[in-house]
Each structure stands twice: as C-alpha cells, then as structure tokens.
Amino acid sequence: MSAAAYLPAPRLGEWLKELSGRYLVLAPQARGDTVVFAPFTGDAEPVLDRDAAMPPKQAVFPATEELLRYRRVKDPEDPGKVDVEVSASLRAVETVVFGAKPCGARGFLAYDRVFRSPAISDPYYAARRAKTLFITMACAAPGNSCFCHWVGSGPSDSSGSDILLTPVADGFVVQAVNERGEELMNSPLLEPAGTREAKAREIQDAAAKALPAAPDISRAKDSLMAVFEDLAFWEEVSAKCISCGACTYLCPTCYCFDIGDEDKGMSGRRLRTWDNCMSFRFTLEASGHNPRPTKAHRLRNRVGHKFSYYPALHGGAVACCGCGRCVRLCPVSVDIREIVLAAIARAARVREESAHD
C-alpha cells in the first residue's frame, strides 16, 4: 500500500463532488427506511453508519442490461428472405463505487473467476469491471450476522478494493490498495495521515477481534457432497424457506442470469436479467421436467454451489463473502451458516457410523 492520507469528515462531500467531475459516483444513500447505492449528486450525505441493503453489484452486473439490438430486413427482391442486422449495446462509463463494505467489493472476485477468466471473458462484464473503482469503508463494528472471517476475509479486507477508508475521529484514513486507487488520491483535500494511520490499524484490529471465533469450515466442500443425496437432511434445513429468492438477489456473489428477446414488430433487443436459483422455474425444462422440483433441491444447490461446487472449480475459493445479508434480510431467518455447519456435522456422523459398522 502507498502512504496513507487523512480526509477530514467535513470535506467528504467536497471529495465526492471532485470525483463526480470525472466519474459516475455511486454512494450509499437513504431511500425511505433502507439504504441503496445511487448516483451521488451532492444533495444528501452518504449513509455510512449502516450497510446498504443491496450490495453494489449492479455497478458491474446490472439487474437488467441490453446486450444487443436487432432488426429484421426483408430482401426487396425476395420478400421471403429476411436478413437480421445486429448491433451490440455495450455501454460502460467510468464509475467509482464509494462507501461499500469490503465484503461488498470482495464479492466481485467471485465474479471475476467466472466472467473474466483466461478461458472466457464476458465483454459486458469485463468492460464495466475495468472502468469501475471501489472506495470501501472498513467495518469498525461488524454486525452479528457478519461472518466474513469464516471465508478468509475480515472487516478491513482490502482484496476487492482500490482504496480502503477507515473511520477515525473526525474523519477517515485513506489508503490506496493499488495504482488505480493512488490515482484517486491525487486531491488537495487529502492531508498526510500522520499518527492517524496507527489509530486506523488499532480500529481495524479491534473490529477483527470483535468477531466471535470462526469455526473450521475447511471440510464444507467434501461434507456437502457427502450429504448431497441425503434429501431428508435438505428437507429439514429448508423447511421454513419460502423460496422468495431474496438471498440470491441480495448476495454480492450470486451471478445467475437469463437471456431473452424483447420483440417489437421487425425489431427488438436482447436482454440479460438476473435469475434466481431458488425459483421453481429456474431449472424447469420445456418438457415439463424439473431436476430441482422442491425447495430442498434448490437450497441444496445454492449452498452446495457456494461452498462445494464453486471451490472445486476455482482452486478452493468460496463463492461467499460473508456479508450476512442472506441471514439478516431473510424473511424467515434461514441461516446459511447453520446449514453449512449442519452439513459438516451430518457428514462427520455418517463417517463415524460407517467406521463402526
């Protein structure tokens, strides 16, 4: 990291206005009783004392995006022959996401392995990702649903950020994580951090220590596979789930999508929209067969994907950043932490019983 700087709290708005001159700045802002990321206009201060209900994933992976437009053109010499003209709709603007928690930015590392891998690069995702920078805010007081430390992260994890801010008395310690972040720190509003840098480290350490000890989930990948066929287990842990899909839409690492065409006469457009693996229709086939007919099957897939299938494909990396939104905002209090631990315990019991047979 480069040398730290200090931003007095009263100058935060000025800094964001300065950045707004070069970037679309998305900042957490109040909308009724909730907090969402929205374009910063200077009319209201960002909300930094609570996490946004929705992570900033729309900045790079919009809920709905137009991929292309098409137009059917009849051949005047042969009206039965139709050509199709296609134009891509790739739009990406220079963007700064300000004020997300480190877990919200770290979620994009899970996306990168899928959408920006050496084998396959999604041009729409890659273009936005390249033009989006993250100024995240270290957690000084993690919530009781946070479990970032279970998945190798922490309240001040900078792995998905370009700049990490730490709130200190009357302001913020500003630390560039990489060269892109250093470019954002070229502002006369920033001052040398001095002794505040050490204070920031104290705050970061205190936040990490405030979290309860993390259980060992290193066996989650194999344990989830061991209980894969144990439908009684999945029916038990999914009993109260109502399949609303809130967990998927609010998750910083869920990336399922659907693609469809919106026709209007001889023209139309192709859209990509978020999809939801907790929905019955997600895997419903045209024949009427559904390989995941019950919520037990679907919850098995959701948990298994994050803690077993994805790690198996991506060198052990877990597709969960531990932000706790799926725990905190689930209307019936389904807790993915409890399911993972229950699967580990169930698999261990099965192994023990088999050893005594």
The other form holds:
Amino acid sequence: MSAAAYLPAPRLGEWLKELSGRYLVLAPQARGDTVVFAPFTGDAEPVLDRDAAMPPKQAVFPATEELLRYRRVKDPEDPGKVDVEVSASLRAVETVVFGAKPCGARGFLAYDRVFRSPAISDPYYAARRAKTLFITMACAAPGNSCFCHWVGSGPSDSSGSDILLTPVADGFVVQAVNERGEELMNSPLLEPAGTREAKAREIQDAAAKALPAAPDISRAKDSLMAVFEDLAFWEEVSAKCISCGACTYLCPTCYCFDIGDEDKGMSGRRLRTWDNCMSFRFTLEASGHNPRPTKAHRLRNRVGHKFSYYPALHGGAVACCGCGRCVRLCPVSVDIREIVLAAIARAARVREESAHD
Amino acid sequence: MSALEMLKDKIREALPSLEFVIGWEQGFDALHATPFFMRTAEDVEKLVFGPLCVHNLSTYLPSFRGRKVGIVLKGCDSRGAIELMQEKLVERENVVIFGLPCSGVADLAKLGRFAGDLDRVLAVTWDDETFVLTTPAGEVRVPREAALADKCLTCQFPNALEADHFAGEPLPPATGPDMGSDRGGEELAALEAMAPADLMAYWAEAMERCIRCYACRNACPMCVCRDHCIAHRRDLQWLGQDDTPREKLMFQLIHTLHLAGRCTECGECQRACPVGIPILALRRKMNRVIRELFDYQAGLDLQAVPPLFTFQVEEANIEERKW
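Could you please show the structure of the form predicted together with the partner chain, as a counterpart to the form predicted on its own just displayed?
Complete assembly follows, chain above in first position.
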C-alpha cells in the first residue's frame, strides 16, 4: 500500500475537477435545506460537514433502472403469430462517489453478498459496482443517531471504501485502501502526508472514543426469531410507525426491488424499481393474500431482515451499517436500535420464564 | 399545577376505560419528541409537551376505528381529528380528546439553518423569545420567530377546537401580516408570480430529489386511502415507475387534489419529507382556492359538510352561467 498523501483544503475542488475528467463524480451537494449526492459540476462546493440525507445508493442501485426493451413483431404471413424482440439495456459509467461517510459506503457490502455472490451475479448490479469507486470521509465527530460501532464498524472503517480521507487542519489525509484507490491517487495535487498521517490517526481514534459504549447485540439474530410470532410485541414497537417507506429508501443496505413492464402499444420496457417492506404491495400475492398484512408485520420484516434473516444467510454479517438515517429522518423517530434491544430483552425474559416452568 | 401535570392527571383518570392514549415522549435525542402510546399510569409519567412535539397525532386515528382510544391534540391537530370525524372516518364517541393550548412548534429545518448538523445538537432549551441549541461548537441562539413553523406564526387556532378535557389556559389566536385569505405568505406569492415554464422548472428541480418514499402521504391525517393509494397501483398505472420529476410531481398534484377542501394545513407532508421538498405550498395554493370559491376552511366544525362532499346547483362564487 502506498504511503498516505495530503490534500490541502483549497485544492479539493481542483482534485474533483480532475477526477470529473475521467469519471462521473457524485458528491454531496446542498439542495434547499438538505444534502444529496449529485453530479459534481464545479458550480458548488461539496457539503462535507454533515452526512447527506440520501446515501449514494443511486451509483450502484438506481431507484429505477431499465433492464430491457422489447418489441412485439407480427408475422406478416400469419398475424396471429407474434414474435418478441428483446434488447438488454445495461448502462454503467465509470463513477467516483466522493465524500460519503464510511458507513454509507460499507453498507453496499451487504448488497455484494446478494447481487455479486459466487452463486449468482446480477449483471446490472455487478457492472455498476465494478465501475464505482468510493472516496469516503472518515467521521471526525459522530452524530446522535450514529451506531456504526453496534454493527462491527467504526467512524473510520474503510472496509467499503477505495480511498479514505480524514479531515485534518486545513486539508485531508488521503489513504488508499486498495489498488483501485491507489490508481486514483496519481494526482499532482496530492502531497506527501508526512506527520499529518499520525494526526489523522489521532482524529480517527478520538472519533471512535466519542461514541458511547455499544451494547452487545450478538443475540439479536436468535432473539428476533424467538419473538417472531409474538405479534403483541411487534404491535407495541410499531405503534407509532406510519408505515411510509422513508427508512428503507434512505438505507444504504436495503435492496428489495420490484420488476414491472411498462407497455406502450407493441413495445415496452422492463423496469426494476426500489421496493420497500413498509408498503402493502410488498409480497402481496396474486391471490390477494398478503403474508405481511399490517405495519407490525412489515416492521418485523425490516428489523428481522437486517439483524436476523440476512445474518443467518450470510455468515453472521448484519445488513445494517449503523448510519442512523432511518432514525434521524423518520417522520416519527422510530428507532431501530430500540427495537433490536427490546427484542433481545423480550427473548431473554421468555427464556428465563420457561427455565422456571 | 402546570398544564402538563394537569394533562397527566386527566389521562391517568381516563386510561382505565381506554386502550391507550396517544401523546409524546422524548425521542432519541434532545431535539426529537416522538409519538407515544400510553397504556399504563407509569407510561403517563414519560409524557412530554413542548415546541418539539411537532407531530400531528390525529394521523393515527383512522386506523383505530371502532376502538376506544385517547389522544392529545394541539389546536391545529384538532382540525385533523375534526375533519376525519366530519368525513365519518373516525367516530367521535370512540375518541377521548385531551386538548391543549399550544404556543407554537419548532421547524427543525429552520433550526438546521442556524445549527448546521442537527445530528450533533446535544441539548435544547427555549423560552418565550429564544431557542438555545447546545452544539459541540458552542451555544446557538435562534430567535423564536425564526425557529417556529410557518403555520405557528399566523396561528388562528392555538387551542384544541374539540376536547373532552382541556388542560391549561386557552391562548388568544396569533395575529400577523399573513392572516385571512392571504395565508401562504411570501413563498406562495413568489410562486404565483412565476411564468408557467419557470414554475415547472422550479418544481422539476425540487422533485428531482424526491425518493418516492411517500412519507408525505403517510404523515398526512387526511390521506386515508393508505393501502389502496394510486401510487402503488400497477393494474392501471396512474403513475409510471420512471424516476423522473414528472412522475413525482404528478403524485403531488394528485395528493393535493385529493385534499381539496379537506387539508387543514398542518404541514405534516412537508415536515415528514426526508429530503426537504417544499410541498406544503401546493396544499396552500389549493386551500386558497377553496377559501375563495367556498369560503371554507377544513376541520373547524364537526357538523359542517366539506364543500366537495356536497353539491349545489348554483355555487355562490362559481359563476358558470357567465362563462
């Protein structure tokens, strides 16, 4: 691994411009009172002092993506016979996501286990993923809704990043995490980091220490299964949920999708769009039966998927990166941390009671 | 005894005959209160009330039809409950209303303009003039006028309009430059002054960041189609799946039209939006039209019939014979 470099703050814009020559650069930018990832054009400075409302999900998993186009062609000899011409649509451009927090980038590791596993590879996802690089910004000061350390991560966890930046006085220490990141560091704008590298490590350590102690959630997987049938519990913890989909769409690890055709006459497009388990239509069966008919069932699905069913399938890996968006931006402040802890406590109580029986 | 303590007493007294009473408790940090379903006397201890109790709890009522529940309502929120009762979506006799006087709620988006990252706010206090936010960089003082939700600056109904129990001294209605038919203020005036193409460009830019989570819909007390919303229909596609401002704006316009004569301007749609799209302006515009045409404001009178629920051969302000 190459030595760390240093980028003086005033050169940040130049570096992004330089990268924009070769890549589509998505950077956090102000839109009204909010911050979203949008193509960097050089017109505005990226916003780096707070986490974007939306994670840079669109880079690897767009809200809507065209999978294919089709056209029905009638046989001129026999109009009753219709052939279908299909052409796949796969557009993936070389992209650099700049300025996401490490949690936001690490979240996409949860996608990789599903969409890019040795058993099954989703060509659309795989193509975008292979062409997307993440230059993330280590957290110098975690926020109230942050809990990356609950899920085995931390404010400077580089596991989903290609380059990790750490903000130091007047600039950034730039560290390549892997070879892909190293290639991005061939810029004359970068200087040797020197003693700043040690300073960066201090800042990273201080941020990790600033987080309150994390509770032990190693029992979450089994506890959530233990309370699966306990609908009274789920009704209680979901009472205030308004069953919108904000938490799922804002989540860097939520990947459920829906596929539908949009027909226009003899031709049409097959589109994949984000789905979300808070919606009634999620898993609604053609018969009209819905296995998740109420918001209690739906919230159970969301928490269970992240902290139980997914870990059961993927060697214990939790499908939550602890970014806190679902807590912070929920219109009614539903707190997934509280629900996981409540499930662990409930399961422990049931275990105790049955031991006394 | 403070109004909050009086309220707690009244709730404790009523609880045995109710499934629960909906109020607020402290949320995950100093800035956030969160809706709270009180089931026991111990729960009631955790009840809070103040300018961070922003949520309009009447949103929950339609899902409890036929069940005996209690609810704490501020003035503006009580309009939501009344409108739902007018529309027979909630039975008055099944709801016990604990009314409150409210002197305004904070708009967190506005506080964010002063404090920067709201996720780093460590403590919040307020008095009649100022909100004080404690951040790692020090104290940030925000004048009350700059911190309150727009609706509170011109509030006509600070006290719950319908209540079985009322806790505290009723407050006089606020007055301001933005009263009466001109409600909507500068924002609406600026939008109305735009040429159609500019207006479309404005909304296209704003809707660009919409993530179609439908928090605006689910937070709205009057959005009662819920699982039957056209936004999710695929057998007849009112809305396409394309992730474009056009489709997203289409949803907002349908939402706005479904609220004609029903919207109480509680602002939950905009407050709930996780990406801060100023969608309340669309509802304000519709409300202005409704007031001009029907001289009507939603959710003020249990006995009134909303204008689009009825029909008159000759409407006073729609002079169709002169067209």
